[in-house]
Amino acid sequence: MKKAILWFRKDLRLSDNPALNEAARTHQLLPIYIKSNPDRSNIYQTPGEASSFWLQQSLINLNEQMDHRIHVIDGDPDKIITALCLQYQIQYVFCNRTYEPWQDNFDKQLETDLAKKNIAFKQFENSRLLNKKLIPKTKQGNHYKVFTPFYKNYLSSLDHHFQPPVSQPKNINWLTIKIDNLTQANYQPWQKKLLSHWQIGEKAAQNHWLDFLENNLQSYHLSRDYPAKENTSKIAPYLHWGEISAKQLYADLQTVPNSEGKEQFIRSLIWREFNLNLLNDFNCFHFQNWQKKFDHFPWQADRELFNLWKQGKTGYPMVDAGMRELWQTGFMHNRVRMITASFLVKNLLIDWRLGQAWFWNCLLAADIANNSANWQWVAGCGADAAPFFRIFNPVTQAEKFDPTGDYIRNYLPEIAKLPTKYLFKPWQAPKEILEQADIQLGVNYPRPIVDLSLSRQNALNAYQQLSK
């Protein structure tokens, strides 16, 4: 049989791999995954200390399942991939897509350093319901600028020309070189953490996935505004690494009844397709704002109330439930995550690239796609993003979406004993009530950083100036 490498990257699984299948055909596989030297100017080049362990159990779990042969990698990857192509005698790289502006540019160059070694550079279409010559365009021939319409073309697209995912080969024949080059590493305190809200792996993607399936998509739609209660699906990491496949999920959805929690769980996934087109079309989504009349907004660079809202110690509870989530968790839910960014943006008027870093660095999930068109989204300077005005009040956003305090609570321990009338504004409890709680406001738990009212004012102004 011909030799081949199959170079993993996001795509951390055997059932519907493009790349594994084609390959599995007629050849015999080097697998392999490279932990790629980062351009240290760009972070996002690399994973953040969340990502990272993800990624490391990841590794570890595929690599049991392959009987120990993936060969883990530092170094660059071209240098690699070329060496262990003449030390094996290896004809053909099999990879699938990534869709980081950088990883392209690199894949075009290996294509054309490999072809003239005569060796063959395959690459798959993996992460995306549809393949890219196939999602719709508007008229013009350009991608579109605004969710709404491009969802509609997109459900229309996926009727005509979903191609369902395909079963993990039954046989693949590995080249004979076993190597256990994964270790578990030794854990600090926030990972042991993690590893006690999560199972990771291609196998527990699949029954985390099906147990959401089953138990929480019929009402999806009622609860996912809802920190409390355990009904969003938590299966961006899977899908961030490809321990699971978009393809099988939305061929999943279809084999159950309609529902609204349904079309609001696939409304979800093409929100994921049109940030990824949003990327494509601007390399710099990351670190450029959209909208080129916000590169002249007057960010407010306070280093103490970034790091004070970094910590979820801003004073109000909604904010700060929310950001030790994410410092406990690797994830933030939704309601919560636009609650806090907006807090960020618009109340301490904090440039969005530095909420967006720290997001990158803690999020089990941090998608360059995802994460850059939510920040944009938020802070009013992206493609159909929420105008600037709209600023969420984190007091109002508690009472309606966390009305007993359970998700605060959780939390906030320290301030748990207080009754639900005072607990998302502990600053106007009378002394005796925060005296039965255990609470001196300034010293277990702060007063607000900033003023709500004074704080939304001066953000409109600053806007206000800048549509001048």
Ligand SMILES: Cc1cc2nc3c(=O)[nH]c(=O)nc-3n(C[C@H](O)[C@H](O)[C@H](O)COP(=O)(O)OP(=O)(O)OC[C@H]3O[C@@H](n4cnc5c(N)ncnc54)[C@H](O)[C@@H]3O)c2cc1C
The other form holds:
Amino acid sequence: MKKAILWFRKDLRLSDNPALNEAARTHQLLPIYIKSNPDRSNIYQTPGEASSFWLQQSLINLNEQMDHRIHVIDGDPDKIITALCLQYQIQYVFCNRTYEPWQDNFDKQLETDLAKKNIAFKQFENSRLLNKKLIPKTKQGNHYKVFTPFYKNYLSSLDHHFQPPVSQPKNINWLTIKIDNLTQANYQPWQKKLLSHWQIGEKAAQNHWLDFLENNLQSYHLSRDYPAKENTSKIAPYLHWGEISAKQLYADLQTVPNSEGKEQFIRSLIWREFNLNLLNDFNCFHFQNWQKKFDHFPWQADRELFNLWKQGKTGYPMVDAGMRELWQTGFMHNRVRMITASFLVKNLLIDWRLGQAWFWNCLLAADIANNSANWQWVAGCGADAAPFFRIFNPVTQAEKFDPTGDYIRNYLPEIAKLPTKYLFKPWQAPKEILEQADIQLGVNYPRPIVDLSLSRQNALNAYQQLSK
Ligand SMILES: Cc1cc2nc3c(=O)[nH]c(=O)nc-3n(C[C@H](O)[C@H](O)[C@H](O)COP(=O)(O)OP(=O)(O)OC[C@H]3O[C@@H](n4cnc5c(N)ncnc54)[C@H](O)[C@@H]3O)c2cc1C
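Return the structure block for the form predicted in complex with the ligand; the form predicted alone was the one displayed.
Whole complex next, starting from this chain.
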């Protein structure tokens, strides 16, 4: 049997793994994962702290599935692969594609370099619902820049061209090298906290997904906007690291009856596809405004306000609860992401790229396409963005989407005793109510760091300057 390297990247799973399936048919496999950071000036070339932690746990799980055979190596992929090929007389490298803006060029270069050494580089599509060639385009042959027509055409393409996922190969012939370079680390307190919220790995991803399918999908459209209901799938980190494939999700969705929940969920998955296309078309998406006119936006570089936002100490409970959820769990509910992001960009006038970088560090599923597209969407500078004048009001949003206050109370125990009427705006509570709830504003819970209507007006003025 010929020997090949199986290079895991954002596909930390054995089922529906096209590179593995193809390679396992005719090759003995040396599985590897390479931790590399070619450009240290670009933070997006390395996962943030939370996401790195997920990666490490996921590799530990994958390694166990493979009876401790995966080589995890730090360094330059070209040098590592060449050295391994030489050491084990290997002439093939199999991997699945990833979608970072620099990856295609990097892979092309690698393929050329390896070819010179008689090593074949074989790459497969990985984490998208449809293969690249089948993604619908406009009449002019471009990617869609507006979501709704893209969504409609994508659905129809899925109807015609969806290729079902492939199951795990029955026989995988690993090169019989057992190594132990992956061990459970001594966890930091924040990592232990994350572990108390999540089960990580391929098996966990499957169980987590099936549980959602059975218990929450039907009502997804009704409750996905209410953070206290915890009704969304929380599949994002599994999808990001490829512990489950998007195709697997879509195929499983075909086995359950049609419902509004299902329709809405598929729509969410297609947002992910849309953002991947945007990133493909504009590979500076993670640091440049899609709409050039925003290049002149008068952002305020206020470190102090930015730090208060990061710590969840803005004095606006919905914003603070969201930022604490992010810090404690590595996740934040989508509705609350929009509220916290809007607050940063519009009420504090702080550049969306700073917020994006904080999310990058704290989100378990920090993802270049989704993070950039959504930050630009909220900031109003993206492709199919919310208009700039749409400024989320954290008080009315909380009244609407956390009407019982359960979400806020969960993450802000210091104000949990406030009656719901004042929970969303503690500064309006009478003195005696604050006393009864053991709250001293400015001492154990902050006063609002900006005035909502004044800051809203400032944002609108800044934007109008831009439009002139
Ligand atoms: C400011 C901001 C930053 C974000 N950063 C990220 C990020 O780094 N990584 C990330 O995966 N998502 C990001 N999102 C999108 C969205 O918030 C998350 O995908 C979602 O909350 C993940 O939770 P879930 O898996 O329970 O989602 P569900 O509601 O169960 O949706 C299922 C899947 O559909 C996709 N999806 C849902 N909503 C969106 C969306 N708006 N855009 C793109 N895909 C979507 C995701 O893959 C998600 O896992 C961001 C949103 C905002 C507003």
